[in-house]
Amino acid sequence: MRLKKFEHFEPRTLSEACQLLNEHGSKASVIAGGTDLVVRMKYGVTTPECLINLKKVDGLSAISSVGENLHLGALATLTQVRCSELVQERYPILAEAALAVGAAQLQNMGTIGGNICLEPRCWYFQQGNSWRQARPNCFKNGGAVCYMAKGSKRCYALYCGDTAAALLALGAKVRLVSLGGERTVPVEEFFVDDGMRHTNLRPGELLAEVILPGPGTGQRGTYLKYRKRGALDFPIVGVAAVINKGATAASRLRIAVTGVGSSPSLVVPPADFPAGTGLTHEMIDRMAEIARKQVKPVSHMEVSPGYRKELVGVLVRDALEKLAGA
């Protein structure tokens, strides 16, 4: 699995990186840790003519407190994130999610920005060229069929990033930069439920920073992941749950799910949650059932959609029971 020839650029500033991305457009791919992109390049799934390496861009790996918020540079490695005292103290759920990504070697190389922008996967497309050529092309390969959801009119490749679920539950935002300026959007608006285009990144735009709001009074959270093996594997289902005693009723509980669709998604709690008694057994059972009904998983080579639905309910129940006993 040799890599095809490509140009390699190492910009020193964000503006230089944006300029290169603007010049080369769809022919370029942005690389940080490379733990996902290089693998896809070796399989021939992605064939960029040039790589824009962000590793030498100043300031993109910093983790700093700005007022009540915490700012994570997109190039902060997952090891930096999970080992950061600021993250462990204020947002332990994010440290849990970063620790759940692959093995230690991948965490040392992989970045928070790369994990957020992780390309959706499917059992058909994530193979070598010779294997894919044995049948008609799927949407991702220029065709008009999806093997994840047969008969569908769009790509249903699965998004399998871990940290995005924690960031969704925490109500984080991302700062996006281009030659035309910058914008800050909530994480839930950054993702699009489409296997072909799963983020709202515009042409020539880069994810520069993740911004976490100050933890509310009594905030607690946890991230649970079900996978085939104890290390390396992407989540079959991942669930992040955050409860904040000091927030308004509408934002007091946030539950996010990953591994079941083309983007991570929030589970919308009932309007009357939480009741005055908080996380009772009845409320936990109710939220688990709501989560199970809301997710719409598609086929996967490892588990059926029905099994994944049940897993969502089980993990939501386990997460809330853990928070109730904290």
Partner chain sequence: MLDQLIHLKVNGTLHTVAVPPHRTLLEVLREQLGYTGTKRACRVGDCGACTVIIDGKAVLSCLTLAVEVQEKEILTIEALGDGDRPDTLQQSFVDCGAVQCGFCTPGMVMSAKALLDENPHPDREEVRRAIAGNLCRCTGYAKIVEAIEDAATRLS
Contents of the next structure:
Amino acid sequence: MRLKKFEHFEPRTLSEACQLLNEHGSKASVIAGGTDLVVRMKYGVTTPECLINLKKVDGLSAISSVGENLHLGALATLTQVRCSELVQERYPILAEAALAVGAAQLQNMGTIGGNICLEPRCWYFQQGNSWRQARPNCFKNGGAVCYMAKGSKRCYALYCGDTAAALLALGAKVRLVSLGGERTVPVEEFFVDDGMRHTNLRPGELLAEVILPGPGTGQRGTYLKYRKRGALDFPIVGVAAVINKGATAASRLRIAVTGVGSSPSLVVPPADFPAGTGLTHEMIDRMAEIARKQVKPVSHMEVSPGYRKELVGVLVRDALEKLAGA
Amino acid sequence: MSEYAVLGKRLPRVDGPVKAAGTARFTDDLSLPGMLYGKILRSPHAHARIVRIDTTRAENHPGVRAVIVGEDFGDYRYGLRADTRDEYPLARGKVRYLGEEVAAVAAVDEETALEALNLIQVEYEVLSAVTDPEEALREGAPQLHDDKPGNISVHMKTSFGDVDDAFRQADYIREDRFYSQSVLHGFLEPNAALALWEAPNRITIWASKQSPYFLYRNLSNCFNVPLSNVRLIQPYIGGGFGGKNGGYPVDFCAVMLSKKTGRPVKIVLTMEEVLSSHRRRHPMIVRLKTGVKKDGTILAHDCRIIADGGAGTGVGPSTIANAFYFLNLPYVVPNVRYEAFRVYTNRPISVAQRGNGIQQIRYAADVQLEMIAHDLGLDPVQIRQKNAVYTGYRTASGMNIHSCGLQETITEAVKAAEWETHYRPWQEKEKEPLGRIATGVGIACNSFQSGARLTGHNCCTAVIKVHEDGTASLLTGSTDSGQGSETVLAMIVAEVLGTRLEDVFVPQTDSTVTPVDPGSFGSRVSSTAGNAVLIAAQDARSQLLPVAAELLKAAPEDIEFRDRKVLVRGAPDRVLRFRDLTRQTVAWGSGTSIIGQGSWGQTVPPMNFETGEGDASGAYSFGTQAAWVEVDTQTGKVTVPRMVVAHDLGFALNPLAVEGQHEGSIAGGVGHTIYEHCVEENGQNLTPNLTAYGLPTVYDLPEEMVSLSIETIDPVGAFGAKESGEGTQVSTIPAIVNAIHNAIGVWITDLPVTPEKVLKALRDRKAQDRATEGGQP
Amino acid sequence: MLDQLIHLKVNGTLHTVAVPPHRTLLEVLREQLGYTGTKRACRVGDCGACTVIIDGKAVLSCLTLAVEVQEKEILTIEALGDGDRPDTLQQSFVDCGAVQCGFCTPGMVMSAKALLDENPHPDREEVRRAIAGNLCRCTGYAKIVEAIEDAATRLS
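Now that we've seen the form predicted on its own, could you pull up the form predicted in complex with its partner chain?
Everything in the complex follows now, all chains and molecules, and the chain you saw is the first one.
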């Protein structure tokens, strides 16, 4: 439970950070809040030779309006995000999701960028060295088995970030920078359903910013998190739902789930329904049922796949009922 | 209780300020010059023969000062009794659970010690393991201990009354199986020890022990050192709950490493080590058959238990005996039959935990009583009132009840829970559709021993030194692991000497200085140590009395000690300051130090530990708990927003401390019922961190906890006090499980009450209801 | 990976200390600077016993690298009163019976202090939220919540 030795870099600019990342490649880990990485390092499941610490990078924690959009620096803490007036006014669902993370200390330390990049986890992998030595290595540790989905050919570690679901439902984008340039991709394209490599971050690339689209007017959303305890726990299931109500154009509904697969995902194809019409109970039931059928969870932490599916249905229904009633 | 000046008052605990200031030193906060850091290598197999251990590479690693293995301790084994000594400081020949201690290292720092662990090469011959107690009993099952055939660690079989005849007389009989899972003590301070060996044969150890004198004896035996040379100094303890009673490998290894290196050695376990390989509560399968009359009067219990003991016996015999004793209480059970097997499995060792064996049996018995009430259409409160024991009652097994406020606790709990308003029988609710959130209330009763009876050393001793300035030091070996006994014992001294709480100092246990004591377990401190302190304080007072009588020119019997003054009854002008009296006595008088001494042990006739006949304690507490639950009928999640404890504790020595005990009991009980579970797969713990294990947060425990004390002034306990911190956790589980039935009509007989189980039970009930309806013409 | 000389401002005192980058703030506070009031329990962010305040925010010192908190204001439990003169919050913990074994107490007090410094009049939910990351086995939390509310009243 002590950290192994590493070299520590504190770049002052993003380009300096990218340079370091380029130089050290896979030997380096990027650290922001540290609430995920440091735990993994203590368990010995991530063993970087050097850390590129983003905390001193100028301006990386800013939350600001840019045109119609809202930009969140990757280093903005979850507390900053949830307390930001801009976020509270325009994207309250994101404040809700940030508040659902861990507990106060973890929100004070954890960053939005780190929460998005949260390493998929499972109770076979997130364990100390001696624990893991008691059985053959799983995919995450260089082996060829997945203990969650026995007999499977891939790692089924669960993605458990809370804010990603909200960002997915909001249709947010992330700006990724590297020495070679930068690109902006929608959150749904950022994630990959693979416990080993759950994002599209390319070698040498950093998540620099989250971009929330539009002014947020006419939009309502909610994030519901189901977990064992009222705090500290990762979601067993998290559901984010956002309706963009078009006054004249069609309304748009986006639902995202987290905690059920190796990446957060949109469930129920983004639905449009005619302007002026609200969600009916019938529509809600149908969407909950589609969502329930769509997810393919594996068994984890005494939660069976069937029960987790069930929860997805319940939470989708609850979220939509809440939005319909609001 | 206005007759007391100090007792019965809500006084803040004496160690509160240093704990709140962070200046209270726990074992890990201590260090000594030249100190080395120890680490323990653990078995990666649940069951294996140790073929060879090669420590050479570790020994040669820079910074490593010593490496020890099982052979270093010779054939030393430890345990509760001569016939149950089956634990080694480090494994010998074989490992019996995953995480068992195999070797230990001392190095200049923790990092080096950790590196060295990886350099120790152990060759194992893996054996097949058995992790299920029922399988362990089967023929052909892997055997853990050569001298314990059939994997039987403890077997108890006993019977009182005519059980078969009682079942023939019974109007209604139910037989059910209950399971209570593996749960941990959950203390936040990991086990830790700092040891210093001084040649040729002196040991000083600072270790986190709620019952330090077990370790004092263990170390004397293990290292062949006279007891006078074992100095165990007890730092503050970060919670124990039964998990810091005896000596453990961490202690033995710290001493052995210090002996090998000549330097002080500190070992602090990680939480991962504590949760995966330290002790835990006995998981238990309880099969209970109960016969009653039509009106709900209990006629007989026939109970069979299989307890998962893990790889060692620990204090297991007491757990098995306790389960039997409290099959007999708190309800009248005229006929009782009991057979229990405590079974070895390749899992970490089960020991006592707050309630030691009684939670498991009362969960079964009180839920089953509720089932019976439901089946017979009886009222849950009335069936308990009807069966409640009373003052003067003697159980079939010969336990004598000298004080009993059980009926009052039922009345008070029901009143505080607003039972009349909230309770509607399930039969009535059943006809209505279940809403999203179903609510229910449930009650359950408990009884507990005030000081467990022991086969060996049973007595507490206190020494009180009165200083010339009127203050006093209380030397006691009864340690305070957080429950507040230090404060309560100091209050007794202040009460008798007529001083104030702040005038009494209670240094922490130091085996060279404080009197030997059995330990802080089995709810024995307030009553047993309390009586010893009372006698010691009276002794000190009696030494001061003649001087006071002379100075005040009064008859000794007219003299009163109150609020730092010495008064003559009926003569308000004749007053002496207490400090003047002590100065006169000590400094200016004969010069004799005032040292009061008192010893007290339970004087009830010896009991038969084989058959369970006799008194398990000198006094028994009684109580009732009521739980209010909310069940989300779509997710199955159960929450307990409100809980009531009404407890007959004899006398509340310190009501603030009592409330803390009641609330803490609810916390442990709710955790056990709903959240906590030590999950294992082939003997490997999947939940070795507090998050996966699920220790409750502030959001998971009742926001409202009502604590009511019923005072019956017990003839045995100090000032009439009985226990108030363990029995209160015994009825938490059945109260909640009964409330869940009241909310949604299902019985949860398999702990913990996970949402998934609740939902499944709800589905099964609905399916059954439909089938029943469909089957009827 | 050599030790770095770093400056840590703890409770207003500037300490110069040589640490390698892989040392956590908790380790440096306890092992090198003697601030043992901050407790080491789970070491992986599960329990809150190691909570300290950095620049006004409650954080976990077990997951914070010592080298990354230079130039910041670090407050530990020792910044408050001592056993003789507890500050208001500590006094409320003592008076309300919010302390039992005392192992979670320093972290709990620091979480409470961070809350009250920022929000002197918290409602019940805000109090619960502030300590939801601090585990306590002894008390069931009710008296801790009561103590924080009591301190808020006494301070206003």
